[in-house]
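Take a look at this single chain in structure tokens; it is the form predicted alone.
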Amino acid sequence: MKESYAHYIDLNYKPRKDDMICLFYVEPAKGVSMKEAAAAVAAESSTGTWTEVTTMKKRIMKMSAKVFDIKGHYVKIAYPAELFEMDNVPEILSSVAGNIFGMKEVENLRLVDNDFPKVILKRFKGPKHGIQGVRKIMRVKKRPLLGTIVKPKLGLHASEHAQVAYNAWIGGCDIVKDDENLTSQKFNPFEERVIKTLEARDKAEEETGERKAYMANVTAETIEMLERVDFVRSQGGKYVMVDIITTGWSALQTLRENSGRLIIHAHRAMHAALTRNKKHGISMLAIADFARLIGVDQIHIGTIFGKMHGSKKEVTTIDREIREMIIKPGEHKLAEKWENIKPVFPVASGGLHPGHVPKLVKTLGTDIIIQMGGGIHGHPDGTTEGAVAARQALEATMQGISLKKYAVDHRELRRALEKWVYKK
């Protein structure tokens, strides 16, 4: 092992209460031992470099990250809190997930999980609303919330967009959201879309007697994003949505602090560039940790059963973590104590249709937002009937009735199942 890395590994080290602990998956490069690879990661992500330097002081060495546990390919590293500007997520991530992925000592490296100490947690407010706050605003106490995404993703004019949203709301959707790449294009300018869609929301609320919500996509350069947030608020909106990866962590922190009482819906567009390779990059679990720390109220976690990649174990682990206050450590899972930071509402979205509802609820429970895009708008009889079918699937599931049985007397659900479940 290089002399410059030696003091970054101590398998007898006991983490201090103010240490941030990160769990990594490590595959050393050819000819490099696991200990050397792990120590290289700890050095590069804290105080070290590839060679001895004359500027290193004893007091600085005390701030070095420490590899304190190695089990197979899984490595735990403790980072003293002094290394961080503790309310600065970009800086924290630049430390624990910065240069390390390109180091020659590792063939593959993945940040799997984070355990934040109280000294960092207390610098963040977390979600303004969380699960119970969103339920209170939406006046839905127990069942999953039902949402849709306006489809097609792009191309609809503002008035057409608003009409699609209205059709979904009167059919039974609680929430309608923009898709991740609809912001303020010429065919559908942001302000016009917000005005018309919120007018459609008000009409749907009056007709159905239910609370309805529109998630306007405010993703943009930060100053423009905040102007859009203010506009949504001025028009009586309850929600904004943002693409948290493409917008960036600093912008997300700024949004959290400048969005008033608006609910923040976190879309994870581009996450798979970081998360899909199970041996390299950053896990969605780790990303969700930072999003909760900053304070999103709800976030996409995957579907298990839909079109997006994500195993049952991965999705359920994320679901459990963002919903609970205290997490018990399990296999490759750190202990997590969130204490006063509220739980986040998990969102299942991507390739879902009414036939998936029973499996989703069985697997993820009722504290879930189920979003169907094509699974509503692709209904043979149109958007409204698609929303009716989705709501019927929820009703059947909450009553413990099979969809097949419920569909006998519910035409909209039957037509949906005939298209997506009973296909010949």
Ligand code: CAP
Second form
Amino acid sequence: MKESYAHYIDLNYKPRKDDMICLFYVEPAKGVSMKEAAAAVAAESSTGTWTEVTTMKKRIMKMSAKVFDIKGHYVKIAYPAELFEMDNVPEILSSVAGNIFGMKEVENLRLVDNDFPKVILKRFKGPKHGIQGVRKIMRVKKRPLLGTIVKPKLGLHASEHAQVAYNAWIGGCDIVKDDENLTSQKFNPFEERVIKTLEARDKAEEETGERKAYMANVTAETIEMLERVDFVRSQGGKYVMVDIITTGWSALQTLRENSGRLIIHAHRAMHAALTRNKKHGISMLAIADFARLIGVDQIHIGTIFGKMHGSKKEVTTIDREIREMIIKPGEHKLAEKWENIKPVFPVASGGLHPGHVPKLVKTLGTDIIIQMGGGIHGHPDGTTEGAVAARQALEATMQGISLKKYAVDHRELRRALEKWVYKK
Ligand code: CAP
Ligand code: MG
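To complete the pair, please output the form predicted together with 2-carboxyarabinitol-1,5-diphosphate (CAP); the form predicted alone was given just before.
Okay, now the whole complex, with that chain kicking things off.
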């Protein structure tokens, strides 16, 4: 093993309480041993480089990262918290998810999970509301929340957008969101859309007697994003949504600090460029951990049954991870204690229709937000009927009645099942 890496591995090392632990999947390059590849990752992600340097000091070696556990391809590395600017997520990621993916010593490398020590957790506020807080604001105690994404994703004018939102709310949706790539285009300027859609929300609340939410997409250059957040607040909005990967971790920290009591919904567009390859990149579990640390209230985690990749094991692990305060170690999973950081509402969205509701609830539980775009606006009788059908599917599931049986005297649900389930 290269002299410069030898110090970064000690399989007898016992992590200290102020160490951050990262779990990596490591595939060494040809001719490189696992120990050497793991030590190279620990070196490059903390204090080392490819060769020893005359400027190294004993005290720096002491605070370096340490490989302390290797099981097959899975490597655990302990990072003394003093290595980090502890409330700076971009810096933490530049260490543990930075240069290392490009190192020649590894054929593949994936950051699988991270466990933050209390000394780091204490530097973050985490979610403002969390699951119970969102439920309280939405006045929905037990069942999953039902959301839709206005479709077509782009092209509607602000007034048309508001009308589609209204139709979804009066049909039974709790939440209506902008799509991830709708921000402030010429055909649908942000401020006009927010004004008109919040007016539609107020009308729908009055007519239904239910609390309704509009999640305006504030994704933009940071200063502009903050101006849009202020505008939503000034118009009586309760929510903002943001594309956390394309907007970036620094901007997300800024958003968390400057959005008052607004609920933050995290869309993860672009995540699959990092998360989809199970051997290389960053897991959605690790991304969700950082999003929870910074303080989003809800985050997309996948659907298992919909149109996007995401295995049952992966999605259920994230579902548990973001909803719980104490997490036990599992296969390729670190134990975690979230101390002062509230749980985050998991969002299942992407290719879903009313027929998916029973197995979603069976697999992910009721503390989830189920979003259907095409699965509501694609209903043969239109958006309102689509929302009614989705709500009926929720009602049936919460009462333990099969959709088939419930559809007998619920026409909207029957028409949805005919389109997407029976006529497959
Ligand atoms: C869903 C959606 C969401 C995806 C994102 C879309 O629309 O609006 O962005 O859910 O995927 O644009 O595809 P549909 P994920 O309901 O019409 O599919 O939640 O996996 O990040
Ligand atoms: Mg979308």
